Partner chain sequence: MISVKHLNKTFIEKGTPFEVLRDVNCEIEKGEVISIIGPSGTGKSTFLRCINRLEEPTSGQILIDGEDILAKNADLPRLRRKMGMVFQNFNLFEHLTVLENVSIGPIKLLGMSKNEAQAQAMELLQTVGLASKAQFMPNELSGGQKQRVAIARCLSMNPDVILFDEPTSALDPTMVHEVLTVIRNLAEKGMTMLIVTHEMQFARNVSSRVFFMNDGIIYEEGHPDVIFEHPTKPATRAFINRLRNIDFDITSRDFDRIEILAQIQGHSERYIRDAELIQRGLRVITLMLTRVMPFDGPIHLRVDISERTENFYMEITQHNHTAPMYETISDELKSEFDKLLEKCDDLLEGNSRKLSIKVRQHLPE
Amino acid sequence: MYIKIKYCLIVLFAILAISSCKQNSQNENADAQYYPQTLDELSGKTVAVVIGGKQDINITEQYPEINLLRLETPAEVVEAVEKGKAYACVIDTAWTIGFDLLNRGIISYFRTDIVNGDVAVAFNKREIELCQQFNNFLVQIVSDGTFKEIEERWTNDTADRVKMPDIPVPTKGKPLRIGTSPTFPFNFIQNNEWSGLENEMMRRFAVYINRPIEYQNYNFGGLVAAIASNKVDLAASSIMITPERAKMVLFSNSYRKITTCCFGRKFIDEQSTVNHKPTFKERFNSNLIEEDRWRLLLDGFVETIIISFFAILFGTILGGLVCWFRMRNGIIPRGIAKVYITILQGVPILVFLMVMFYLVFASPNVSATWVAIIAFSMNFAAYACEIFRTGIESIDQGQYEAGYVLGFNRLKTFTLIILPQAIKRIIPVYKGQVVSIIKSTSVVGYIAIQDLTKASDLIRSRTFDAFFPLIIVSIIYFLISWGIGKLMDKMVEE
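Write the structure of the given chain, one chain only, in the form predicted in complex with the partner chain.
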């Protein structure tokens, strides 16, 4: 048995090692010895942008000839260029601070004014007073020089070694719910704490209004929706003021201007001067050991386990109930069950999760974890119920009759005679469904839950290493699934 795992792991590593060696054999090679100067020259090329960002919107409108590769975070955008998945990228210059672009063989091709805009904090439309308070606060820190100090601290190349000053944020009172999408150097995890330019600003603001803060981690594209549906009070995450966004949220005064640049790879011969590739040990250190990053993974692991466990538990109970409805004689309960199954099986789990989060449980009183547990339970139930039904219906009618004539009532016949036989038959399929639901919980990051997958995203956004966190996380998922499978086999034996 253990030999089998060993082999699995070896094969997994081998595949990943091979793919990591090949990651520089690009498909989008830079044209020899020529760097483009304008966006027009990028026609027909693949260009990476942050999804939903202003660059995305404007390029789509004005340069339809450019193939856009829309990615979730600036880290992924830079990575795409480095790995040759995109010819170039167009992003906010400030977002590239600390990426060590030169070392990764990337240079700035040209500056573009495709996006010129002001960055502000976005508030829920109801929080007019809070927004006013923030504007006052902004005036104060700009005038007394604090803002300049913050800006200088975080926008130089040593930003990732900067230590966040000690700001005693209040711990009592109604927390200020802040949505963010982690982006170095504005919002990122350092020593397992949120830090960065915007984070420092928000901490100081929290002190200013004497309220504690609570961070929620969204994808950039989901931030405005999260504010509008009152999942957070505000978002401070380099959001640029646009008329479309202004319809949904309330913007404060601007605290930063955006300058956009187009970045791309240097020529191959120049790349030879690029520094050495990090060794396995260095990567291991930077991704797991430094700043105790493994703690992120551990927390994510716990979150994944909690959501999976309760989703399977409640989903099984609910599935049993739906199955009971489904097998009743009445047309109405059967109809309800059928509709339930059809809808839940027909809607992608991610879409269903977001519907539950943004529409059904729009009230801020339900934690995202609970929304995830409810959504996954309901999804699991739809499959579990059909599994149960198949198992129960496969039992011969004669088994019921034998129970009845012995003197068992319907309930006892079912629990003592039918159920044990049905369970034995459904276990293999049920096990598959359990493993599948555990894996599908990896999408909960979309509703600001930091599960295992999201933890790897966070690490990636700091270390810019796609390879290492993803391997670790896939191995952990594999071990969870494998372990659960073994556990269930053991339970059946007993």
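Positions refer to the first chain, counted from 1. Take the two forms, find the largest set of C-alpha atoms that superpose within 1.5 Å, and that set is the rigid core. The model shown is predicted, which means the values in this text are computed figures rather than measured ones. Compared with the form predicted alone:
The two forms, fitted on the rigid core, differ between these two forms by less than 2 Å at the CA of Asp292. The two forms, fitted on the rigid core, differ between these two forms by less than 2 Å at the CA of Glu193.
Relative to the superposed core, Glu401 undergoes a C-alpha shift of no less than 2 Å between these two forms.
Next block: the form predicted alone, after the form predicted in complex with the partner chain:
Chain alone follows, minus partners and molecules.
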């Protein structure tokens, strides 16, 4: 009897669960057919925005009941809506040019005045003369119709097929350091060169003041910090004028007005035509073959290898030195080693990297690549020294005594007897730390280094495919890590 009741309850719960799922599905479909018309109607829903943008700031302040999904690029924002990670997105209307939204099943829900302002070029506050030169240049290209020509070229439905005009930029003189962030159609990589509305404008400006150009690619949220810390002279990346930013940087005259729209998925019933989904071959072509985009990944791969190699080399040497301090009998060297290890292991590598870049090595003359090598070397050393110490201390003290009996001094005993045994115990753990530091270098894009991960960002900003480039980069990182692991396993076997 008890068993029958038990099975009846199980069947009943199963029926209720299925019924609930069907009801939820019906509710979702009903919800999908409903298109909101105001931000108030998005209360409790997930809305994607570009992190650090004015949309992010204003929605946070005025609509705290909206759940924000903050992403780095417009491509990621649109992908989040397409994949159902977000109910809708709120972005600059101009950013959607070239995204082929209708084919992605995305439509404009409504226009909103949540962001209503002007876009300008941001300058370091010490570059007053440079800012004035740009304002004079802007007046000139607006009055002679050049700016209208530039705007019409890049802000229409065929912008993704536009070629950058041939504008020979000076090659001698003090470089004009320009901070930018990939955002189609204003800044993007085309045929392995920066292109787009703002980049054409910057090229013309460089000719106007007779200075060569040096581009530095930052995440959008890091542009103002890069300007304020004198890492760049100016930033041209659809930066909106706000009172908070004006405290940190100097703005030029405005050259564009922002219009903001809320975009979301279009409900597609069973009778609707299924949108075309690109095949693997089409995505492979788009992300790697067209415009030789594979070269971006190759350059990023080389940068990742350089940073990783030198970070591991210098980190191992520094780790050995810290280990020597850590194993000394003196209170002072042991104390120094302990403080070093505690601090470096306690601070996240991204935070430490940015502190080193923006504070310790704030000088613009220090290469970002070398800053990354120094930061990762110091971080690696903090873990390597403990690996070395543990391996050495695991060797029985009798081995030292055996060396002394054979007439070896302490140094010879260590190098000829202790170290060979310790290495075999150290390498398996050391290998894991090596692989970890290689993968950790994926954050160097935050300080304007074009590594593998940053290369994928550049590709995504052009192809609007937020998935495929990341998969390619993941495979490359896996192959690097796997290859290093196999190499070190061979060392242990030998």
